[in-house]
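The chain below stands alone and is given in structure tokens; this is the form predicted alone.
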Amino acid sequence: MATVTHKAVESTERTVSTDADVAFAPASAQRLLIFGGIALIAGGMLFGDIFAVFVLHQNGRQTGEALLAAAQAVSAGNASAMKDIFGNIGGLLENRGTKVDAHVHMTDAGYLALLLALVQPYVALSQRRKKLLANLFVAGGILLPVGIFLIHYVGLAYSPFPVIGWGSVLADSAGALLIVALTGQAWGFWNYLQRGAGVSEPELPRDRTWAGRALLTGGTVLLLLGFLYGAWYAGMDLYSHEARETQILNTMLDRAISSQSNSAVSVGDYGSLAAERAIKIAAHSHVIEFGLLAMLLSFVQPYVYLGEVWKRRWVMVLLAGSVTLPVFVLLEVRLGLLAGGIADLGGLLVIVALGGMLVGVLRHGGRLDAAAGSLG
């Protein structure tokens, strides 16, 4: 019976090989989109790991900073000094926003891309075009983060427009780009539905491997636990917030014209409300962000040429930095930057096993290269 069930797991491994070998062929989209996907996740999550580290918490500060000078400045009726303040203040907002832009543009591209990987085998085109349009959605996926992220830098320097630099230049062109290739893929998927034909290459292998159903009931209980959070967020936090908000400003903007000396206070209160906001709204975005990732990467297990307990390793490290990082996230509240720190960690352990998978998806192309130059 142990033979017949051990010949039987060989035999649908071997099915489910050849069909990840057909639709892996070197000119395929499929290959393209999910290294390309796989590679976007993990330098977006990089780059904000980064970002998080070195400009969040410093940039939080000075906006502070710069508050609260704004409202000595009121209390002292300066208004030059107003303007340059309030000048600075924009300055910083654009610096945190064009790099948590480029962050999640990065990282959306790629779930974006592996999404566009499962379904090529529903898009009725011939495999040049196929290839095509997920090259320019590769290229305008890095493109898009890189102009955002020179926005704040390259500003409006030589540019011909008067108010549009060349950073939003290129990153409305990468935006053009990802507009051709999904129109492109939605006119092959129309295509599919009107005729059914000029699918090329068979449809995904089912992977039942225990790394893909643990991806998949990892990804499902995360997604679940994101929205219960956000609907906790809404319903408990969100309108008491916006209330909070309005008192605070409203105070502060009261004690500087009424030329008293702790507007200090105000603004403390006004930077612990933004933080409390902000560090709530990222758990809850992170760990729906994780849970589809998650359930994404279960379905390109077929092309990841690693052994089963390296993939189980890179399966239970991504889930444990997918459930550390939101965790701690929400943490920061009453840890500080000691759950920072550990948020961090979380987040460096989903991009290590990104890259553990990766290497594997290299090796089964390179082992589909190496077994079709041989045949050559």
Contents of the next structure:
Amino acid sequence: MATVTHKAVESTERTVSTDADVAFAPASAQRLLIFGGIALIAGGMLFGDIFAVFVLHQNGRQTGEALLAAAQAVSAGNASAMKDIFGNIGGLLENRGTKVDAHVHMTDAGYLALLLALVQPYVALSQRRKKLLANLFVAGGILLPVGIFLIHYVGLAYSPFPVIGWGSVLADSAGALLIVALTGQAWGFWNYLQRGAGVSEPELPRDRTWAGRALLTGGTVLLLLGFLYGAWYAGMDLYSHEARETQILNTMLDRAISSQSNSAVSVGDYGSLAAERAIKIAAHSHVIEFGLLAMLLSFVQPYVYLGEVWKRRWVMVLLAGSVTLPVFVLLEVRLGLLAGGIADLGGLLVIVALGGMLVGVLRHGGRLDAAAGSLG
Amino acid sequence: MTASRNLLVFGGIALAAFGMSYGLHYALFVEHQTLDRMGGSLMQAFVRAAERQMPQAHDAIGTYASAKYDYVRQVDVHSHWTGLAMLMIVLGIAFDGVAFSERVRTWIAGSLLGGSVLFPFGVILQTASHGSVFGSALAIAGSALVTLALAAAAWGFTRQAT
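Now show me the form predicted in complex with its partner chain, since the one above was the form predicted alone.
Below is the whole assembly, all chains and molecules, this chain first.
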């Protein structure tokens, strides 16, 4: 392989194209998975931020209003109104749930794409099959959240099934694509183990730079914190939240039929409990996901073609956002929307840092393509 | 590739495929029915209360709570299996950087794999029998195993750095 030496822009160190760049060749599986992975993660996070700002709180308020209407209908002895009210509540919950799921599945598909990019040297399949599997995976990663998002809007229109609409069919088909792609990757890895031969393409270069080490260490710490908080939540809050929900709903109904009590208090309690639960789960899941993201990005750093100063800046922005978001999500219980706004800003920091790194990866690909063109 | 890395990467890919298959099965055959059961029982509770049939109303709240107990754990099982699988693959790639002997690394990798399988499995057992002590014990043991293994891996990374 030809070796191309160059000076990185704004960098004080010289970088050399190595054998690892072979795996990053134009339209290779690894390049597609790295581009697709970072783009899916950034897209999923941007969607999550937009959802948090424009849908989440409004949806919670509307759900509370609908529940209060149900309690008032109980007081009035109006059982016939329940179907409409609960139809409305069901629609609101579906709206919220499908948007959360679209956000989570898009981001997670991005994580898996990055992971698969990293294990490509150990997947003993032909380059053509690897590209096919990578294409299938990225297509599934895009179509799955799109299908989930459409579930609420398409509903059961023109569906031949009693409870599954075309949105679900698209999402489930995309999920099947992801499973096929993953099974193919597992088959390739099995081949690698069986043959006992060397790697099918050059292994990833070991990154010893400050950026790589900071991301690996920071990511591991975030993951550990997330695990510990999750264990705390499961032990201290999960069962008590479930018991409180049942108690609040029973009290709400008792108050609704009592002429001296106000069921609005119970509806308020129910809303507070739902918010507290959502906040704690969001803090747990986000700190773990950001930890995983930081670790993944530490391996991609050799492909981020930026000066050391800019690489450090994006790492610091990413880690700052990764801490800010879960911490201020948790503080929403005490500080309300102010903390929510700061948490959204934390999410934006992670998205901006991802965008910066994606530009670096694109520049790396462009540099290789240009070098290949000049040699060809 | 070393045995510990093989264990993490192959175990991770297999667990991810399994977790996704579980998610697909759940979405196709369980989720809609569970959501219908939750929504239906909650509406039933309010209808019975409007009709002033309070014992039936409270029973319906109990049915709703039971359905939600299952729903929360079934969704958690899917996300935790897939999430832990991703963590195993990531660690598998960097595992040579854990500065312990290969024997210790294999133990850490085995603990991660064992914990990642057992923790969600224990959670799913809780839905088969609500309040199952065995399921809870399995989930706690699995999560403790994963946390300890991750802490050991973090320690190994630190030893390498120093």
